[in-house]
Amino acid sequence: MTVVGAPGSADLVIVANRLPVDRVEEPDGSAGWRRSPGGLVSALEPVMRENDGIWIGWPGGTEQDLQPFQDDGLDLVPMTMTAEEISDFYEGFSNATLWPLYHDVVAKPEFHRKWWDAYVSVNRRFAERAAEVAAEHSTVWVHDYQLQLVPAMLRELRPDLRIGFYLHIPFPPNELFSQLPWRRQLLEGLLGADLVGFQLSGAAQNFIRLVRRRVGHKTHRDLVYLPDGRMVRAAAFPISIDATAYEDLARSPEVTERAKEIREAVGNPRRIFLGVDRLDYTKGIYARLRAFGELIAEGSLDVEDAVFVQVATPSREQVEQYRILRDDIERLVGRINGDLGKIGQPVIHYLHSSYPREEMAAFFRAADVMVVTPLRDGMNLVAKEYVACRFEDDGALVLSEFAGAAEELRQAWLVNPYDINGMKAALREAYDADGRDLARRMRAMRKTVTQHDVSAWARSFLHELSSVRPSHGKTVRPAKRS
């Protein structure tokens, strides 16, 4: 294990709630690390390598004596958390206060002063660690809703730094955000950054309006003017995926063969509908399964010709709301299959499990209709992953208009996930669509996903961050193109 993270060594510091690796037990019983799934590390890894970057984050768990280390050449600085901090900061303020509030109050947020105190404390520790490892005039890029106080805390400790912040989830309008007792503190925390990035332009506009109204700073379009002479820009940078990697995976013989096996396992129906989500109340799983069940019950679709495969990745199972959601969905699946299924032919194949990326690519290849219907989502990369895997320009995407991806994937069948009848109509249209219509839509969506991939997203944000504060900080070198 190589010790890294000496004070002042990093020209680029990534600060995120989680490290890009997970702790695993090796076959010999020793502890090791495995690269986490997801596009963020894929986007940032080449930029980190080019700029002597360091990634600060929590590895999960309560282990306390963690030291900086390298994994596959990446310099990683683990942050520790106690069981109480996990309960109050992570499960509490981050995921029971901010998460529901930022997702249109789909569930009721809870406001507890003890949770807020933990949020402040953990954010301060992250900021202090970033201040230690960042080189003079370097760039620090802070990520997501768990760390919204870090920019201002870091600015106070290291005014020489160029600081960016990116929010991966939606940012709410004034009517919702103003419920938060600590609304001003969070806004001031974000204003420590030089550039605040969001998935959509509407979220950036929400932020600008809130700063003007709740903090009182002068604003003009996408700029905030601070009393100390600094300017902060808020703008949209829609995140994406490594589209080429997903297409290469989908084209592989192993995935192609596995996709055939999946189709055979569900009875080779005319159409396979697919949902892939974290088991979260924002994802709209219950409503979509209900809509599909009604189509079967009414005779609009037949179980001989159409089945629904729902992959629900376990999530936050220690939280009561999530346990209730799981029970509700499993009861619904049982009722639909009991009422409408046949021997060997369930209407819904429900899989409460997580799968490696290769298996998910096989599901995407096997599915004729991808159903992505969150009640609110910052982006939803599953929609883009499906599109990237459809290299034969076939397949249909039914997409919630409340997912950020709907701004880019306009050729999908866009639905209001609260409108069950509208969703049923879209599912039926996607089922009936002819090959020419499917190809036209999919070609356009694939062009969008390919041209605006995750590497372009990272380059765009870092370039804009350099432009916002050109007189301060070293320029981050872009990743070399392979």
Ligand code: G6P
Contents of the next structure:
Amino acid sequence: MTVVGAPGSADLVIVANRLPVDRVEEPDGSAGWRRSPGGLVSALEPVMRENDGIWIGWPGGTEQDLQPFQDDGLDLVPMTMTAEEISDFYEGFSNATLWPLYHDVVAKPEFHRKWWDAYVSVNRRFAERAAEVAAEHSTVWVHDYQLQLVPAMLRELRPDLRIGFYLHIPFPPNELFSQLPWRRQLLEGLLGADLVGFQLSGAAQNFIRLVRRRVGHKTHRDLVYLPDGRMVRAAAFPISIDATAYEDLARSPEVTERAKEIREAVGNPRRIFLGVDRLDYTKGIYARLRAFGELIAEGSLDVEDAVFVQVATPSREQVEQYRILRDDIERLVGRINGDLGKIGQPVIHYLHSSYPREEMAAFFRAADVMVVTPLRDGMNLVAKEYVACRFEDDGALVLSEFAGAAEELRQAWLVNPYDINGMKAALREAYDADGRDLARRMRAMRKTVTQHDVSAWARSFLHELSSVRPSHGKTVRPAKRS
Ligand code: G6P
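In place of the form predicted alone, the structure of the form predicted together with this ligand is requested.
Whole complex next, starting from this chain.
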């Protein structure tokens, strides 16, 4: 048996800021790991098994003496982070510079040279670790905005590798990206990859245009021609979810029962509206709750007939903008409930908590109108999860035009999340929609989500990556179908 993380052992290396497991305390007090609920790991698990795959990432926290380990057959290499790196690399450059800059500057990005230095050094450590464990001519797939320098750093160390990069969030146009003092370094970092994947083709085009303008390389359509003869391809691969797993969960007797309980707990109103988001300023939670509050205040909806359930998952709580947002939202919820609620009948049921997948599936089944109104979002998987759970072809989706998912889920009620009156009208229409209209829309959206699931996404990215440099040695073997 090979040792996990042994040098040169892996034919497929996934590099992401986070490991796909969370640290948990076992009943006997010892530390253990629990698989995190994200779809990415379920998509990659089969290909990882087939290709001696390994996943490099940070488990959260500041623990320093972490060794590579196996969890449920997956080989995991934990990366450590000091308290200062968490503050400068993770909370700072990743989440207070890049995150707002890439999301339309909906919050003001901060530029600090010290944060940039931390970003460079953490990226280098990830690249070095990947270079160590990757077998000769193997494939490395780097994920997301926290690690955009890794591709070039890795290529420098290991020119034999096939390198893919995927950005899970939007990629901004020149007008915004160019604010970044280190714009050229970031573009050059990404150009270390053979294939750079984005959620939408508009983002891939932004990247190509920026490379031409800021780095000066020749480009043609989706290709960049580098002076050393290498080519880099930039293309869209819209990510998705494990639709079958969600549908199976939603159909289970436990979830069916739990959905009934949830409806009863909020007073069995005619319609339940639902929002489910990380508590993030890009998600448009504030404006959406205002819109709903106004509908109740004006008497256009009655609290006996309609309630709003907002699940807000705690996120990045050390970052100032997130703290401000939490206070703003909680003040608004308090005001709406105080002004418009009745005893035992709040207008908004606000839950600041994260829940396991089963509970989320029950919320999705309980809700008549799913409200997903981000100001900007790379894709938004919650919208797709809702659709996957609605196997009875009912339920309405109100969806922001500025979520990547809006390019696929055209039959939703599409809204501009900055237009409160427009949102109010859409919420009201979704409330009133008849069964035939709902079924027609949901059937079409379900077809999209089931046909383009997350394993199709992973397969198409890896297939494309294999074909970028056909002369290259190994290619990733597709996962065996179960
Ligand atoms: C987004 C990002 C991911 C990130 C996740 C949770 O989906 O694209 O890279 O892991 O948010 O955020 P966190 O900061 O807790 O990792």
